[in-house]
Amino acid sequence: MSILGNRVLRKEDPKFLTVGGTYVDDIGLAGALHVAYVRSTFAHARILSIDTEEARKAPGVVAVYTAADVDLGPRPPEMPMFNQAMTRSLLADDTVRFVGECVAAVVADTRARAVDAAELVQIDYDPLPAVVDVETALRDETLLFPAAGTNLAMDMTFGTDEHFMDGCEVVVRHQFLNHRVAPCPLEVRAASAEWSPEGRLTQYSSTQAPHGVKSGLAGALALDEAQVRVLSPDVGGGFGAKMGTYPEELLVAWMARRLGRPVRWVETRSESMVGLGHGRGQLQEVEIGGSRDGRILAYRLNVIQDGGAYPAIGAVLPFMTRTMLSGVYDIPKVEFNSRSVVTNTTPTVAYRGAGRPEATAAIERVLDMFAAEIGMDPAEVRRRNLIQKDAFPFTTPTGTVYDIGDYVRALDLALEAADYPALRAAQKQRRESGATKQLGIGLSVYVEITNGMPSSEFGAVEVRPDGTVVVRTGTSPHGQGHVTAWAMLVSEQLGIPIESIEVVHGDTDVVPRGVGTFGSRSLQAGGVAVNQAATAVVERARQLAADLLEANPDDVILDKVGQRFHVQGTPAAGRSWKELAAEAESQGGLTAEVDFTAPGPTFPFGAHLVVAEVDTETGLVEIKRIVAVDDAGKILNPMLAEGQVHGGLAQGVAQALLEEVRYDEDGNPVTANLADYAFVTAAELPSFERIAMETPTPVNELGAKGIGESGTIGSTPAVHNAVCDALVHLGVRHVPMPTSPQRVWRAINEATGKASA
């Protein structure tokens, strides 16, 4: 019986549930110093002077550094499509561009002393006008980088057809803000660095991509990559924001080299809220046109992307929005333009879904508005426009080639599980009775791209002489369950139980190559690499057994139950894994390495239905049901898949209802801690109803697609639509996200003419 497809308990959990994980801050370094960063309290200002005298004299202080002390030059944007004049110094030199930017670093013998001394650094600022709004940024009235001559970091415009909506009986236009959110990993950023006497750097980093950090450190410090070792132990969440190498982490390595002693840094939660990259931040102008019988004929999306103070990966994510522009719908004409600008706010980076949730949120919300305009049920409008099952592989108007899907079935499963007709009947009854608490039913049918830009991933499998197995992988888990999943794959091929399989990751000396974990790529890249390496080990063992048994390799079979190879029809004579591994030890071991590159991305899809209850007197929204159909191809372990979907649903609900990073007009963050930032809890979430559906992809041998981000992509617009649907009969056309009680209450009262302000 195959282990694949079964609910195998996570191998990782006993450690986390008993002694706990080992995180960067848990790793002791003898004689280590601690750094605290002095951060800007202004969103935009010139630095007139920095007085470090009192800080240098503080107890335990070893050094205080400003930009003048750092011999590493300003860093241009990493991606060539960005305006290269928008450079960033590791410590702000003459200008600060967002609240939270590092201006100075204080190094002391304890963390507490470093923090205390940092408060003694006096900085004289000359305030400049702050640019917080993306539309204001586009006007270039205040430039963040005068040398650049513009606030435009990247232009991805394709032109506008003035006759684009010709032939459409109904056209709906609206502006949506897919607002900023904070990733909020439970483990904040942390880094520790030490140098060997030979000049080799060892850095511990809480990251999703250890090999990427290795390359970043080597490049910034002018080192050969062989001179850098990065270790990423247990990581307490990343969500995309821990992919790159931040200035604070580069400086830790630089200071350790400068001082000749190990240096450690761990940020506070408040620092994380303003220093760790934010997600989303798209202003969307949406236009959809079609016929009164529900057929969509044209769809247009114009985006202004908020890149924050320094263009990073967040500024390029509209490319992924364009990739998934038309979603699950067969729309004849689509048009997309985007511009990414810099603002005096925290830089934006990748966040769970990274450009794809923004595409789904736009089309799913405006489709509901189109349905309301023509008086048709939202489910029926979707059904009439879904790409049909026999159309795959399907090429969208933007050139994206979907691998395989069955969108109609996903919608039907969600509607059936929720008993959609009964829900609409209950909604009608509440509306007719004028109930205070109105019922809203929100739908979202989505498709997303995973492993969107396929790159190589490393996997290696070795059978030891004692019969145990070590797996080395270039992926870097931070909650996904890779240790269990990769052990299952190897166990399936070798017949060795998962208890005897060790999975090693996160050490660039032990794992020679790797790309990391992001974009829902792990199973379809790293998992396939491990699976292929395991297959290669079996074939090598078969050949070795054939030599020892003096048989034809084609006649040698693996008895997975007995964990031994024997000649077919002669089970008495055989060789066990232990014996073969011992025999192979003198020949380099019983091992295989694979670097796998997928031939293309995969496209998970699904349908979410949300039932929301909205109190029309207070604006309070309560989610009553979430029905989720998420098809990620062949499922390796349903329990792991459910965990990923559940986490994704929670984050999607959070954005729709609660979470929002906000700034005042001067660029001051007003959500810089978890008291002001409405972090989702179990109290806001019902039990999730997950409906299984599997449509294996032909792109890889496992038939697997990514599942780490799907829940988030489908749930946000479903919740948003549910809230708006509860109020549409009152004349409410739209409620901006997040649909807080205040916003809902205001929308109701503006629609009914009761709002006074």
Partner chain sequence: MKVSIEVNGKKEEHDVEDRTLLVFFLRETLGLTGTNIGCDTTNCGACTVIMNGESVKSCTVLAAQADGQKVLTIEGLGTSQDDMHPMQEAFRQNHALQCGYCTPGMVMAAVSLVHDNPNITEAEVREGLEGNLCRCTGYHNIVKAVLAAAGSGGGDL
Second form
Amino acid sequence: MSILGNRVLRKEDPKFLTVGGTYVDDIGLAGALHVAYVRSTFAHARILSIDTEEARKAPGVVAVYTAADVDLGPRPPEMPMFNQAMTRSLLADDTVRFVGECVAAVVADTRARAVDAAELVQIDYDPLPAVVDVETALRDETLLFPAAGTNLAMDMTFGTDEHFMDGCEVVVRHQFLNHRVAPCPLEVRAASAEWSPEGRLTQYSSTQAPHGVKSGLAGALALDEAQVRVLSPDVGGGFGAKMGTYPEELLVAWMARRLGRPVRWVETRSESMVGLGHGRGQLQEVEIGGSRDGRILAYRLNVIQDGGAYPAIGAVLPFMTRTMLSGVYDIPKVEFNSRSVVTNTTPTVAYRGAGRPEATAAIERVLDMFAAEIGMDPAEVRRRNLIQKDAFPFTTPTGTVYDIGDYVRALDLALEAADYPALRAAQKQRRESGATKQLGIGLSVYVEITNGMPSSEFGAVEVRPDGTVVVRTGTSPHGQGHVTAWAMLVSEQLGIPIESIEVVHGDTDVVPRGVGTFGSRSLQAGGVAVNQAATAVVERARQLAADLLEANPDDVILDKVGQRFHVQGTPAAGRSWKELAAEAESQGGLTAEVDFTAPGPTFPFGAHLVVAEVDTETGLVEIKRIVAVDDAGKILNPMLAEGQVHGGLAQGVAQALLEEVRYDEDGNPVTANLADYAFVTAAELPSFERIAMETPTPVNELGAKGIGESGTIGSTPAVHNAVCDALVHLGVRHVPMPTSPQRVWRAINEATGKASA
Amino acid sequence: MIPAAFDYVRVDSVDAAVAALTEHGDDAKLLAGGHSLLPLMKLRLAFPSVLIDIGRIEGLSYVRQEGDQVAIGALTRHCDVNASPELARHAPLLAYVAGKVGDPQVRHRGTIGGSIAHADPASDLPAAVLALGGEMVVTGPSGQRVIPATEFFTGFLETAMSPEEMLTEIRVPTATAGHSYQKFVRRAQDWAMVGVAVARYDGTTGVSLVNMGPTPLRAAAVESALASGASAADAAEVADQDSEPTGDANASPEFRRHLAKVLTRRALEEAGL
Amino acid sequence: MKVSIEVNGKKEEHDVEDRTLLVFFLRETLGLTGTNIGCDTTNCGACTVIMNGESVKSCTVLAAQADGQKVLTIEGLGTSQDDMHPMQEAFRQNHALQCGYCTPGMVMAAVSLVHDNPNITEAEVREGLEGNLCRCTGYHNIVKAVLAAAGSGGGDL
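If the structure you just shared is the form predicted on its own, then what does the corresponding form predicted together with the partner chain look like?
Below, the chain from earlier opens the complete complex, with every other chain and molecule after it.
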């Protein structure tokens, strides 16, 4: 019986549950010093002077550094398409550009003393006007980088057809802010560095991509990559925000070299809320046109992306928004243009979904507005425009080629599971009775792209002479369960139980190459690599067994139950894995390495239905039901896949309902800790109703697509639509996200002509 | 995350606490459960140089019925207030409200005295004691005095206690004729965006507001409207009359005023009016 | 100052700075790094341990306050795969953890919650875990695990 497709419990868990994981800050390095960063308290200001005298004299302080001390030049923007004048110094040089930017570093013998001394660093600022929102940024009245001559980091123009909406009976336009959110992995950023006497760096990093950090460190410190070892032990979540290499991490290595002692750093949550990159932050002008019978004919999205103070991955994500522009719908004409600007706020990065949730949110929300405009049920409008299942591979107007899908079925499954007609009847009853608490039903049908830009991933399988297996993977799990999943793939092919299969990741000395875990790529990139390596090991062993048995390899079969190879029909004479591995030891071992690059991305899809109850007096929203159909192709371990969906759903709900990074008009963050930032808890969520659907992709041998981000992408618009749907009979067209009580209250007041402020 | 350095002093009696307060003056803070103070110290928003730990003073954790009052020791933890059978019987509002403070871990440590002495206008228990028309027993160098709840909260995080005084007991009247606490939050663990406490006792109705001004507020206008026979709905319309709500990321002053009215009506209705 | 705290059944006497938080005492003085720190505002619950039979956030208790008390951390609950506490086992069976960071605090909070209320309902579990944040699981499987454990010794101390 195949192990694949089963709910196999995680090999990882006993350790997590009995002694806890080993995270970067759990690893003490002998003689290590501790660093505390002094961060800007201004969103935009010139630094007039920095007085470090008092801090230097404080007990336990070993060094205090400012930009003047750091001999690593400013870093160019992360990508070549950005305005190249938008460089970033590791410690702010003459100008600070967001609250939380590092200005000085204090190194002391204990963490407490470093923090104490950091308070003594005096910085004299000359405040500059703060650019807080993207529209102000576009006006270029205040420039973040005068040398750039503009706040525009990059733009993409694909069309500006004045007659775009010609022939549409109905056109709906609206501006949406897909607001900023904080990724909030439970483990904040941490790094520590130690140099060998020979000048080799060992760096511990809480990252999704250890090999990327290795390259980042080598580049920044002008080292040969072989001189850097990066270890990422257990990582307490990333959600996209731990993909890159942050200035704080590079400085830790630099300081350890300069001081000749190990240096440790861990941020506080309050620092993390301004220092770790934020997600989303896209202002959208949306236009949709169609006929009164519900056919969508034209769809246009123009966006301004908030890149934050220094353009990073976030600033390029509109490209992903464009890739998924028209979603699950067959729309004849589309148009997309984007401008990415810098503002005096925390830089934006990838966050669960990364550019695709923005696309889905825009089209799914405006589709409901279109449905309301023509007086048609939103489910029916969707049905009339969905790409049909016989249309795949389907090329969208923006040139994206979807692999496979059955969107109608996903929608039908969600509607059936939720008993849509009964829900509409209950809603009607509440409306007619004028109940204080109104019912809203929100739909979202989505498609997204995973492994969006396929790159090579490393996988290796080795059978040891004791009959156990070691798997090396370039992916870098931080909760996804690769240790179990990759062991299942190998066990399936080798017949060796997963208990005897060790999966190694997160050590660049042991895993020679790798890319990491993000963009829902791991199974279809790293998993396939491991799977192919397992195939190769089996073939190698078969060959070896054939030699030993003096048989034709084609006649040698692997008895997975017995874990041995023998000639078909003569099971008595055979060779076990153990024997073959011992035999192979002198010939380089029974091992295979694979670098696999997928031929293309995959396109998971699904339909979410949310039932929300909205208190029309207070504006409070309660989520009653979440029905989620998510199709990520062939499922390797349903338990792990469901876990991914659940987490995604919660984060998607959180964006629609609760979470929002906010700044005041001077660029001061007002949600800079977990008391003020409305991180969703168990009490605001219902249990989820998940409906399985599996449409294997032809793109890879496992039939697998990514499942890490789907839940987030589908759920945000479903919640958003549910809240708006509850109020549509009161004349409310739209409530901005997150749909806080105050926003709901204001929307009702505006619709009913009452005053509110 | 790491508080600024301080000296820790543990005392085993009220007298010793008062003596320590007198000795150290403004630099000292009392530490009971620590759940109001330590979070501020970790963010370095508070940095007392001396912490006087009163948490182990014997005999300050109790709930006792005394005539037509219930007396609660200042060191009684929220979880114990919440679970107290005496309070459930004689002042159920207080027991209910204590169960709405923070989360279970906070309630295992935080004390009613600490919460009230901290006098946060967004806090639940001060408003409950106010609605109940309770009183605070404070002990200082010259002995005990009793301060009515209506005179106790004097400003933002300020009370009528002098720096040398310590809150030792809270007294509330027996109030069993109906009660309600409407805590309006986006997330269960949040501080109240607005809260309304109602307690009916002795032929009167006490109404108080959370987070509607610099101090916990008594909704006097609602109380007098009710006294003159107004319906719950009509009385609730004046809930915001003497309030001074501020605006923040969650709510404008106007929205808070609106919420105060809606929640007051619901609270009065739930209390049986 | 000198503190003496019984941690996981073992008396631990150490000299610490007066300002030492219990969580730092556990992690740094004793090297019990199972208890994690996830915030600095007493919101996330990652540092939850059981003190004298009740869940507390060890980031908001001074080591000095814990002096003379009994503290139980994740390391003192079930100590191996074959000897897991019913709550730990329920977390494993129900896939109630992913990155593992919130897990020790979540488990300790859940044990205390079920200890206080063995007949707990789903709504009570959700409310009762309001002080423990998890970013990975969406809480769905955590709630399932706690309910499963409630019927099978999940609150045993």
